[in-house]
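One chain is shown next in structure tokens, namely the form predicted alone.
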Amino acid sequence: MSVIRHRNRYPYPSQRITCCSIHSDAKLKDPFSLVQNDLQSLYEDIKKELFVSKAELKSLCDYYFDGKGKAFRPMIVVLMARACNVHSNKEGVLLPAQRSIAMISEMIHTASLVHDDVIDDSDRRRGKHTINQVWGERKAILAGDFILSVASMALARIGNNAVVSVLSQVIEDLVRGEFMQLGSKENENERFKHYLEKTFKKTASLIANSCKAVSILVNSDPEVHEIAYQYGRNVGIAFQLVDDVLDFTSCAKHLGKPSAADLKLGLATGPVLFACQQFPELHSMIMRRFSTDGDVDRAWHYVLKSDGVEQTNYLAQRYCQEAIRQISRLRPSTERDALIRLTEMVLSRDK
């Protein structure tokens, strides 16, 4: 099947959009510098939330909140909050509750990483040993649960039922997405749909619903809530698609984890699913989750010989184009332009 036919099988926006075509100054806005002050003490504030007197539990909870993370999700949340504030005829000043949502999103994300590492028996995360490797699986699970419980309490303190409902959906999606990842679909068309839905639940739901939550705090218009949600959804899916590509194209040093990690876990991501079109031999490997000796190496070479990486990158571009289309409906602001710029950074990242 040709690349063009393959691309047209899925309903993505056909309009080609670039960052520059939306706003001539978009490239000049650096998302990280715009939120630097807002996020300066983010990890210290999170550690204060997680404060416990028991030294070992404190060490477990603080382990990933060492200030060395990219804070990608809190950055998007703060930028979206400010963009929505400007759009709503208010100053772009960040509300305390909006900053709390940025903290909560990072806590939920980190708790999910702790649990994922247990499920996957991972030994490396962010360039260092995983919590389950250092303290053991049981304590890692409890630490993840504790981080989630503290995030839930912080969420309750915001005192907005709509926000609580929206962010509670994230935790449900994370669990459902993990269950989806444990299964496979025999039908090829169902398999790709399954993959994209799993990608949304495990990665994009947190970004989408966090963006929606900060918009709810400042604007009662459901259309604005939907813009924020759709921006987060599309950027989140694009982010994971690029991550899946990097598993084939980036070295372990850049990723902070071994490359081909997904294949070793038995997971068929975008590059593999696209490669199936040129190498049908991959179908049987996918169904047995690359469990036979030599499957991982053979699948790796098939993917690199195919245009699976190229097509997954193309798909990520389409999601970013839709994210730009959505966010461009908000009133112009420095933060809105930074969110446009962020889509380019998502596509060009190498780790």
Second form
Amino acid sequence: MSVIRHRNRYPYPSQRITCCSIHSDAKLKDPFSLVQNDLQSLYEDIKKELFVSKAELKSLCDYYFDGKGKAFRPMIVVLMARACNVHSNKEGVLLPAQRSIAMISEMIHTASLVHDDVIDDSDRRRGKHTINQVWGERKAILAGDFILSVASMALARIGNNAVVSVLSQVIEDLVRGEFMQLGSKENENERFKHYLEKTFKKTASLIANSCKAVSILVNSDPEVHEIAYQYGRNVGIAFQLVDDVLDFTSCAKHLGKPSAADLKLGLATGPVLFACQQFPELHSMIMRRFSTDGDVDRAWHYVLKSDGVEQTNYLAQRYCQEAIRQISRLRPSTERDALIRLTEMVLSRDK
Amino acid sequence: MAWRSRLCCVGRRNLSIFSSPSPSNWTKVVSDAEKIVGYPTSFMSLRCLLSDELSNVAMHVRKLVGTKHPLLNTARGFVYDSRNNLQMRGLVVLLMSKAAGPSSSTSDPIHDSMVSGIYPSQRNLAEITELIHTAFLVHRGIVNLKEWTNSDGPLKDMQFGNKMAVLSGDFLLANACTGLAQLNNTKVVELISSAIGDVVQGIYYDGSSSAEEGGLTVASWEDQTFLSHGALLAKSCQAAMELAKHSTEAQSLAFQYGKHLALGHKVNSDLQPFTKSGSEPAVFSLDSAPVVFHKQIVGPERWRHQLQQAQNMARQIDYTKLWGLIKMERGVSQALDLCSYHGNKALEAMKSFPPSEARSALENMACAVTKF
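Now show the form predicted together with the partner chain, given that the preceding structure was the form predicted alone.
First the chain shown before, then all remaining chains and molecules of the complex.
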């Protein structure tokens, strides 16, 4: 799967991108500013959706919608919506239902974070205490359930059965992905496959299916749905691969959570799996989920000594190239090009 | 003819239920009703129970044996406890579907798909209702780790139990979500999703107000109990009508039946410790209906005094003593009135449905919740 070969296959040759960058850098807007207007009141609107009369439950539900999140998912969703709209000759307007999908994607994401923090017994997220740390596990779980129910109601109100079914799949994938993290595979090949499948379910499915949902809302062509889905799937997997790398390379403060967190949870992510090919000593540690004293430190050093980080980054690049190949099948638009540039941001982010 | 003779039979059974004060009324009415919908007790999706995920949990839950994690009891309930196994909510949804009959719209292509008078989508809904109910049984049992002391056992067991409880509850809810999506009716998805939100609101403050002297008023108790115990059944009954495209009137009656049956059932079980004659009173919840009525009658001042009176040396509540104090006032009789009120309201809601064995079964259930 070579990059160059794929580039040649773009239906809209890359000179358009080059041409933009030569003539007017001003036209090359950064993805964040492009969606600024659409997402301005996103968190306020989510908090309005999360209406509940009981004050304490309300403050738990609002806790992570404090405007300090990256809103990475809503951004991709809105860009994809607008790119699909241009592709379908309906430029200019973001459909209200498409904006709802952006909100719903952030809500589903947040609900799953709240539950993950209980499962992993984490005490910090995004630079603050986790909900379970402040209010206890029982209430945290209920708050997550509540956010999910509100997301599901908002989804139903869009009134489109296909969209409901696409996003319900996400909820199932999230849980199945979490279950997949419970086990370790003995066989190395299976282990990698298992890791990528888990990564798809836990991270990429939400992005892929949200992208698909906004495309369904404007275009009836299954091929367009598939482009949107494949872009989201590939960017989503790349995003998580980079996240797994950052767990080894970023310092604790930067990431808002402790580093080597995955190892401490017993999880073998991309960098460890690659490192294991160079240092078979890692195999037994992976199998016992780094549970013996000193395992985490030893594994950490093996990973940094190996080229596990580079290999994982390289794999992320390949997923991004595939995402670019997919999205380039849409008609050109500012938003489409922003989605292409967004893949660079995914690869170069350091937090 | 066969239909008529069966109805007769139900009628006779009906009589025997009314004359017998046995506490197993409810169990009997329910198991009789199960025969009408053509399925044995368990509709809980076999797909779900046989999935890799839940067998994984079952394997892990074994490790919890000997610990005090509540998940163990919830899991045990599925296997041994017939009261939990009755799956009352799913059964009511099926009976309601059957009582309302086929879709009223004349050009109905899905008419033929009915099995013993119930559409497949309504059967799926009944299953979803049970999945949601069970998910919350599991999520209710999450333990707050900070409240756990070492004398209660190792913290690690509790962490592990929580992990399993979160995952299995989430798994059941996720299956409910995909099941809902497959019904292809966004109104039903919205209705049942809102019921999930109601249940969360209802159980969020469960037990947190009991210790305070003021506690709940009767009005707020009813609101809260509707959310925690009534909303899911009420909205599922309504959704069953929507799936067969019945009128908004039928939907609203089905909602009323579900709501009042659930509330009547809850008051009935709250009353159990106070109506059993002779025997020692069991421990009862200070948030149960008779106690809430009692608190309202005596006022916060006297209630605090009575709580102190009922405390023993170790500052623990002597329930026998408190039970005696409560029995002296009218709280129990007011709760009994409330129970009959809900039973009658449920009966009333069924009046507009055409007579059938399914309707009789629903009426029997409404009657049974008012018997002790």
